[in-house]
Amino acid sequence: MRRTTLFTLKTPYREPMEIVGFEFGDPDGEEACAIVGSMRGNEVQQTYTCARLVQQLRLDEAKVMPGKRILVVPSVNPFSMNVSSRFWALDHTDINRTFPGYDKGETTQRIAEGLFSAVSSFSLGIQLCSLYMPGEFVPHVRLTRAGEITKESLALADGFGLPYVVINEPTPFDTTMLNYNWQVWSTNAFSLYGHTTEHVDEAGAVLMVAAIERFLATRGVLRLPVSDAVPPRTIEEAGLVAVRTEKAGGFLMRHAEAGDHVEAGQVLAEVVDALDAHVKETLRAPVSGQVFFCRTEPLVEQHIICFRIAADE
């Protein structure tokens, strides 16, 4: 294992911020796969999962195939994590909306350029992500449709052994993400979403580390046995059925969690008045299926997505 500093940013009041990477395999070998962890200061699980991956790859480094190189970047934004800010603490911009970056631009553009220059030449790219909505997921692989390269990535995505592959149709807003720009530079890019974000889920980290190592084995990067896995279900993100608060906001009292199977009409949650606790609205499943996402914040507003359901086939 080789620890390397990929990018350094001087700060006015603290020590310099560094983006640190861990390399495994042949230092002069093919740039086989780059794995990127947290870009936001609240992505605790993503950082921890990468730390566990570094630990596991240290044990398995002798199994890296000759002529291959793996890079793991646990955290791109340690500064914001240190001060408990989701976005860049000084101006609240999102690093994952500034790719491919610009080395003479705003601070987050410079950070993005520093990272992208280190990972853009890898043939495979894996990012551990979180969604803009706070909540919990069924673990899955997400692909952003960005042209022909997505078709190739889709053929490879079942190598992770996760239950779902979700296809996302990008908006102009999404073209500044790492995943999209990786594909523009001809990298097969995958976004992995685990169960949690803001707290450590040990079982979830073990699951994701195993999924990443399994994928690397299927792609001939690691020499590990690969067992058969159930083919994932591929769905369009637009096909997930959203359940929103329609009438009012208040406390969200959930009766279903991510991963639960629910029947049409089943009570998913109640929206309770914040002052006298009367039930203002009951949220029910419009279809039968698996709860793919559930919101975890205790307070909700009107017209907020609280659940997403993958309808039964």
Second form
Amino acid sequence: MRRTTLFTLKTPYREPMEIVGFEFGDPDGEEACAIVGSMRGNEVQQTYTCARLVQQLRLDEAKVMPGKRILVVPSVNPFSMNVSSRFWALDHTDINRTFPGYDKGETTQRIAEGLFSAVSSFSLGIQLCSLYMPGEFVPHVRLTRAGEITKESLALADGFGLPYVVINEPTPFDTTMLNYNWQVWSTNAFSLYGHTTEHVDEAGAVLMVAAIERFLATRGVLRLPVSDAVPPRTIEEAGLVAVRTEKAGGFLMRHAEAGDHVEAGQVLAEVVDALDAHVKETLRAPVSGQVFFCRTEPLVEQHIICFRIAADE
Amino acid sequence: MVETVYSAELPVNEHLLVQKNRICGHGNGPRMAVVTGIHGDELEGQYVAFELARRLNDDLDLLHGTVDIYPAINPLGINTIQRGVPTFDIDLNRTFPGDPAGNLTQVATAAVVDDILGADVCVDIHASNIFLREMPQVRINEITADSLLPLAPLLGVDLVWVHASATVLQNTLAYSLNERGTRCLVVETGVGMRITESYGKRLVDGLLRLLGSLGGWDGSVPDALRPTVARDQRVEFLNASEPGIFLPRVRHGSTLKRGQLVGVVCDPLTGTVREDVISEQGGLLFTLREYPVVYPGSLMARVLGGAR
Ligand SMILES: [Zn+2]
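Follow the form predicted alone with the form predicted together with the partner chain, if you could.
Next comes the full complex, and the chain you just saw is listed first.
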């Protein structure tokens, strides 16, 4: 293992911010796979998962195939994490909306460029991500559609052994994400979404580390036996059935968790008045299927998607 | 008349309300929409909304048609000194045209677009941010230059900046409206968290002048300044190389000579200057940093030079 500094930013009154990378395998080998952890200051689980991956790859370093190189970047934005700010603390910009970056531009564009120049030439790219809405997911691989290369990636995505592969259509704003820009630069890019974001879930981290190692094994980067896995179900994000608070806000009293199988008509949650606890709205499953996403915040506004269900086939 | 454009229940005994003030004159004149407060930390438009409504109400007989004023598209942000929408951490001007079947912020932006569509003209007033002070200016995406350039000088701004199209800007209110056939001009003026009344007065005159040109206002309005139209000129961006505290050494709005010192980045810990900030090309200093703390990359000034 080689610890390297990929990018340094001088700052007022704080130590320089470093983006640290861990390299495994042949130093002159082909740039096989880059794994990027947290980019936002609240992505605690993503950072932890990468730290565990670094630990695991140290144990497995002898199994990196000759001529191959792996790079792990656990934390792109330690500065925000250290001050409990989700976005870049000075101007609240999201580094994951500034790719491919620009070395003469704004601060976050420089950070993005610093990372991107270190990871853009890898053949495979994996990012551990969080969604903007607070909640829990069934662990899955997400692909952002960016032309032919996404089709190619889709054929590789079962290597992770995760139960779902979700494809989403980017908004114009999404074309500034790392995942999208990796693909523009011909990297097969995968975003991994685990159960949680803001707290450490040990089992979830172990699962993701195993999923990444399994993927590396299927791609001939790591010499490891590939465990059996049920082929994933591939779904379009737009095909997930949303269940929203249509009428009311209040306490969200949930009766279903991410991963549960629910029947059509089943009560998923009640929206309860915050002052007198009467039930204002009952959220029911419109279809039978697996709860793919559920909101975990105790309070909810009207017009908030609280569940997304992958309908039974 | 105050009308509600979008309402959603918040968790505890409150509604989020996006409201507008519809001011109707006589006759079938044009409809002008004036929008501000998409970014909760930008307050320059608050004065414009107030003063425009006051002047229209004072002279209603001079108004033909309708003026809709939307002073707070992001009311929770304005209340909490946040640029984005609190709890969602979302920049609303990256969520247009919205989605009626989506989450609250998307439903709200969809309702706003729906409400404005069909207006003869819309003006979306921004105040830069807390970091930068801007001369009153209209920003036009080059793909809409043909339809908007004739209107922009009426607003009485110092500068009309025709900028290159960028994919991310497709999620702004202005793009969404222009794409759907409703002309929308974007104004940037002043600085975040403050009100510059002199700029605001000029904009109110400008809005009435624009309305007058469409046949909606009979009142007299002073002649507009002739703004500089920046289309082919080179805009020089001065970003910090060093971290520290930025101290300007020139006045905002002044014309700089080639090689002139704009400011310094200093280090209070050691009492030294870490960087001299110099405009290589010279020209009109239309953007100047207001917030002193800088990182490498922080924008400190924009200078409009001569023709390319
Ligand atoms: Zn703004």
